Structure formats: C-alpha cells, structure tokens
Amino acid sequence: MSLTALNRRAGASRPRPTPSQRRANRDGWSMVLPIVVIVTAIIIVPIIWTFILSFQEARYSDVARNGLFNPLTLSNYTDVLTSHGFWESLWVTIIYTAGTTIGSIAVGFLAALALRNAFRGRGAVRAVFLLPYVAPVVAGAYVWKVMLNPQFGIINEWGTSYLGWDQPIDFLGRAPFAMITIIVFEVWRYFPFAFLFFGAALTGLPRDIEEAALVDGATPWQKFRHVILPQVMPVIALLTLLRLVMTFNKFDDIFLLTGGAADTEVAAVRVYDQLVGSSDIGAASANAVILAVILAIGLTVYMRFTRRAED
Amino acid sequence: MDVIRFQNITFGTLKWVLIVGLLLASLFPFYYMVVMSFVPVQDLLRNPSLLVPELQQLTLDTYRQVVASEEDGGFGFARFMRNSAIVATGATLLTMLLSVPAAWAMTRLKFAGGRQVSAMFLAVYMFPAIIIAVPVFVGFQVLGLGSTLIGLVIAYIALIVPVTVHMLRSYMISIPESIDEAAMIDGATRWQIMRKITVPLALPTIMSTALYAFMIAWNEFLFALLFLSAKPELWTVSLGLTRLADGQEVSRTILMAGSVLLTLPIVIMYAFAERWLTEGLTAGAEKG
C-alpha cells in the first residue's frame, strides 16, 4: 500500500475538530450559507428537476398537482430526437454559434491590435467600443430592427438610393439574410468582450521580443504571425470556449430580432416556444437536457483537442 | 526593406480604417436612436433618411407620451423605470450583502466543505439560463412567487451571485493574510476583520462588482419575460418595451424613446464609473 493511501486511510478516522476549527466551520458556514441556499434552490435543484421533468409527460396542471411524481416515460426523448424541427434547430444553432464565436473574436482581436499603441483619444475610443456590450440587449435589438426595417429603415433607404438595390431587403424576415443579420448583430454586441480580453493580454506582452524580431529584420506581418499570435493563443482558446458556451444557449438576441422566423430558430428559442407556446414542459425539458449533453460533449472534444495542441 | 515599408503603410492605414469603422458601428445605432426619439414622426415620414435634424424640429412630445401613465394616454414608462430600478437596486444590494462575506469566507477560512462550495460556484458559473428556465418558471408559479418583483429579485440574485463571488474572490486572495492575523492577535472576531479590514481595502473592487451586478440585473430580459408577462403593472423597462413593440402599431419614435430610457441609466453609470466598470467587466467578463 502506498504512503498516500495509508495517509488517506488514517485521515478517514478523523480526530475531533479543535475548538478553533469548530469556530472556523461555524463562521465559514454562516457566511456562505445564504448564497449556497439561493444558488441551490434556483440553479442546482432546477437542473436536477429539468432532468426529471424530461422523463415525464408533464403539463402545468400535472406539475402543480403531483410535483415531481408523475409517471416516467422516454417518449419526450423519442419525440424530440425524431422531430425534424429539433435537428434543424440544432443545425441553425451550430451555424449561429460558429459564426458569432469566430466573428466576435476576430473583430475583438483586430480592435485590440489597432488600439495597442497609444494615441490621443485612445481612452475615449476604447470607451465607445464597449458601448454595444454594456447597452441593454433589448435597446440594441430594437434600434437594429428600426434601422433594418424594409419600409422605413435607414439602411434600406441608403441601399436603394446610393447602392443601387432594386428593392428593399427584408433583413430579418427572409431566409439567408436573417441568419447573417443576427450573426452580425451578435458580433457587434460581443466583439467588445473579446476586445477587453485581448487588450489586457496585449498589454501584458513583453515588448523586447518584438523589438528583437524587428532588429533581426522581421516584417510587421512576420512579427504578428510569429511573435504576437503564438503568445495570445491561450487567450483565443479561452475566449473560444467562453463564447461557444454562451452563444450555444443564447436566447434574448434571436428572440428579440426575429423570434425564430426565417430559419433562425435556434435551440433556446425552440425550448422557449415549447415551454410558453405549447406549454409542453416535458418536451422543453428533454430538449434542454439534450442541448446540455451536446454542449458537454462538444466542450470535452474541444478541450481534448486544445490540450493536445498545447502538448 | 521595401516589404517592411509597404507593410507598415498598409497596416498603418488599415488600422485607422478599422478604428473609424468600429467607432461608427459602435456609435451610430445609439446616435440614430437618440435622433429618432427627438423628432416628430411626420418629419420622418417625409424624410426617411433624416439624420441631422434642425434645432426647431426637435420635440419632447415623444418622451412625454412614453413616460405618461396609460390613464393619461401614455405608455407607462415611468412605472417601468421604477420597477426596473427597484429590482436592479434590490438585487444588487442583496447580492453584494451576501456575496462579500461568502467570498471572504472562501478565501480566508478553512472550513469543512469550503472547497466543495467553491467548486459548486465554479460549476454553476457557466450554466445557461434557458436550461434552468423551465423549472424555475414552473416552481415559482407553484410557490406563488411567479408574478412578483420579489421572485424576480431572488432569481436575479442566483444569476448574479456566482459572478460576483468569482470577482470578489479573485481580488481578496491578493490581500495579504498577515494583516488579518495581526488583527486576530489583537482580539478581533472574523466578522470584525472582514468589516474593518477587508471591506475597506477591497472597496474599489466591491464598487465595480456592484456596478457590474446592477448592469446584469438592469439589462436582464428572459426571466422578466417568463415571470412578469401577465402582470403589466410589474413590467421592467426591457419587458415593457418588447410588449409595446409586439402589441398594436407603435410608432418607431416611441420605440426609440423607450430604448433611450432603457439605455440611459447604464450609459450614465458607465460615463461616471468607466474605469471601475471596465475593471469589473474584465474580471467578470467571462459571464455575459
């Protein structure tokens, strides 16, 4: 038996906690207990509950009457997995997630590079860049809706007067345009997020390596490609992970802009429609669980992949 | 050498093109929003690409109509603003009150189960709202908290607490524990150490965390939609605006004035506390 195993076994028969340890336990728990209770009640229990509900043919009245104890069934899963709409929404979600993740990280990175060297007014420019991110999503979505409106929106006004469009484009109501528009909107809203990360990372880079590269005759592009880019790779990996998780379940932006019309029904909007529209709690839960599983699998693959790349 | 000069000029030019382009993209929607909220809708019908209105064109009528209560023929935004203010302020204060001691205990005390609590917060940190929306919605309806501002505040606390605890903790770890130990020897209790030593030292971080929490709560939409849809008198600004837009034909000047009212508190806050908020955003940026 190894020494650590022995130690662990010895630790199993715990000595009685000392009075100071008991006081630490008491103080510690009195400080964390309220938020532990709230987070358990609002997040942990609902996660478990979603899982249970996904195995029940439940409507509001059943849940109100029987709580968690409705008969169990697999039919929600078979219904979801065999429905055409589910696979379509999954595909839409993947395109949307990939498009916005890549787009927002690329634009945020370029923005951070552009602001890397100090110039007069840089602080103000940085503050303005963050506006789309701090502004409420509802306000942002409505300005875009008004700007893109086919009848009176300024974008179509410009397009038909100056760009020679034959007719106004229904940016949020026609199939290929709607998806492109919500991706562009999302890039607009979240490039500041990547910009903040890259800004912090670029400030932290040691300048002497770059200066050495320049002395050695590297072109600016080579300097970027071989000196800067390798050093910010970890930031790109982290941002990709965060953006993937957050975009995959995104609800507000699409719900507000298109409501899921014109081939933009992403998974989260579908869950909402099942929950509120047809009040099919079981299907909504099964859908949410499947999404969580797909996300978990995707993340595991991604982490494996990046870890191997790091080695 | 030529390559280097060529690239320097190209990238130097592209950089300014990008900066100007992003400035326009970031600012123009908000400018447009403000302009539309101040001009009469008839002027827009006559000239759809109106961007720089004459001074005498400007009017406050749209705002008067938006803010006025329904009985006075308005849209009730004064009430929406009040509801949002109550919910966001309440959620922020309670969140901070609860998460400061919790973050302190997690960084300072070795108590049984403390590690598990930290792990739990990290795990829920990334949980998307839509997955918990179903049971929270159903459960709150059953408990009778479904259509109340208190229910919304409780839900917001749960949404915000993992973020604030994370932000506070990463700062408190950097405060040397030797200060605490000195106070401990002088006979201070743990609560006193936290209140008299850690909180004053961490005040800037606490402020930026609070601002960030307020921003999340003020901007939140999904839970407000789930909880309060049936109760117009409790709508927050975000919810009120969307219900307004979905309902009868509402002119875009009204919509834009509502959007301005929704955005204004956040922008004012941001203008006064940009540095704090940027710090908070960077630290808490992982959520959002």
The other form holds:
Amino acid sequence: MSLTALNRRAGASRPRPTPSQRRANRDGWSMVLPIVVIVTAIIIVPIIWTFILSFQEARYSDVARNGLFNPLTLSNYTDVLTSHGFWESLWVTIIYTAGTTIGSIAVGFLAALALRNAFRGRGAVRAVFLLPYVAPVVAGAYVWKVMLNPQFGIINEWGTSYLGWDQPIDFLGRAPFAMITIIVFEVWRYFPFAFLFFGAALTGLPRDIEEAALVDGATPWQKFRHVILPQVMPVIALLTLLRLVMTFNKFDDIFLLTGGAADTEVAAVRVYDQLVGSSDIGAASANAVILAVILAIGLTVYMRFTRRAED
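Shown: the form predicted together with the partner chain; wanted: the form predicted alone:
Shown next is a single chain and nothing more.
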C-alpha cells in the first residue's frame, strides 16, 4: 500500500471534532489570542525593528522621514566591536552583574535562614525586609544620594566624626567607590527577591533529616552544608538565572545614582547615551543586538552547565 493511501486511511479513521470540542478550541484561541497580540506588539515587533535599525546608518530625522527604509550598512557593528568604550562597558557590566547577583542571593539566603524559626515579631521583621524591594526605585536612589552626599550626607558625617576619616568620601563620583556603592545598593534593593524564594523553599524542607543529622553528631555547619544547601540548590540555580538576566540589562538604578560616571557606565547606560546624547539610532541598535547575543550565549552556557551538574 502506498504512503498516500495510508495517509488517506489515517485521515478517514480520525474522528471529526464534536461541536463541544470545536467550541472549546474557539474558546482556547479567544483566550490565547489577546496575549499573542500583546506579546507581538510589545516584544517581538520592537526586537525586529531594533534588528533592522542596527543595519542602518540612521538618526531621528532619518527614521522620521524614511521609517525603516534607510541605507543599509555594516559599519554600526564594526564601530561597536572595535570600540574600546564598548568592551570597557561590557567588562563593567560583568563585574556589576556578578557582584550584585552573588550578593543579593547570599544576603537573601542568610535572611531566610535567620527568620526560619518562629519568634515573636517575625512577621514585622519580614515586612521590613521587603521594604527595599517594594519601594519606588526613584525614592530609594534619592535617599541613598542624600545619605552619601560628601557635603551634608549622614554617612560622611559619621565617618569624619566617629570613624576617623580625614575627609569626606565622594561615594558616587569617585572610582572605585562608585562601583562598590551601586553594587551595595543593588544588593540592598533585591535581596528581598531572593529572600521570598528561599523563605518558601526552607518552609517546605523536612525537619526530620536535619534532626537525624544532629543526632548523628553533625555540627551546625555540617548540617547546613550537607543537608540544607543541597536541597535548595535548584532555588539558587533559578535565582542565579533570573538575577543574571535582570542585572545584565539594569539601567535605572545606575542612571539615577551615578549616571554612568566614575567607571560605572554599564552597557545599558552606554546604549542610552548613544541614543539620546548622539542621536545615533543605528549604533545604539547594533550595541543592543550585540549585548542580546552575548547574554543569550552566556545563558545557554549557564543552562547547560546547570543541567549537567543536576544530572
């Protein structure tokens, strides 16, 4: 029997959908279609537009006049890849991403361990821990800038009065203090994000295994290392992935605190400066595309490494 005949027989033997099944299919499409339209309009179309603009030597006036039909060129990618400023901003981004990711996860884990056992006022302490995450970033950055101001900030006042500083420190305008400050600010802002994940994970851990380890003579450090830590490793892997993506693209915190000055110009701030300062849409788009490719490669390597470690 030929392949065509087999396909016809399979198609003939397949039951036709009933009216209720067709209605369910229509209902499913009606619920999915709005999400598809929103994702296409907000995510897919801007990505395609940015990719097309990255091959064009275009400025605001060119895009306003010609839309996407501007002369094509590869000079944008050549200029970006041969620019010392791009690689310097990429290195700054890597340092910033690694520092804030490790710091926020570590502090969130310690906070979850500290609040694991019930005590009076634990709910209030949890609420206080969540304040940095729920507070508006503009308000948080403004408070930090006031506290760290070298002229009237409370940190420099305490430092010169009680800690023996010879002179005030410009935490946001002098390297390497500016980089350290924005990393600490980011850890302070996002450790509650990790705290929520670890709090839920630690709540679900069985206590009998830990009690058995203590009965067998394990020290608190051995209990943490060999009992608690292996059970929360999937949570750590997930948080690492999320924080890497979120921090690598971070713009608002750094822009509000330093504006990219004092060796804190991460890749996102550089793209903004190219787009707004130079009005070079093509170069900014090429920069954004290259950063997206680098992030995708890094995440692919991380996912394969994590999967291999789990296996």
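Definition used throughout: the rigid core is the maximal C-alpha set that superposes within 1.5 Å between two forms. For clarity, every value in this text was computed on a predicted model and none was experimentally measured. Residue numbers count along the first chain shown, from 1.
Visitor: After superposing the rigid core, is the C-alpha displacement of residue 300 2 Å or more between the two forms?
Guide: No.
Visitor: Superposed on the rigid core, does the Cα of residue 46 end up 2 angstroms or more away between the two forms?
Guide: Shift at residue 46: below 2 Å after core fit.
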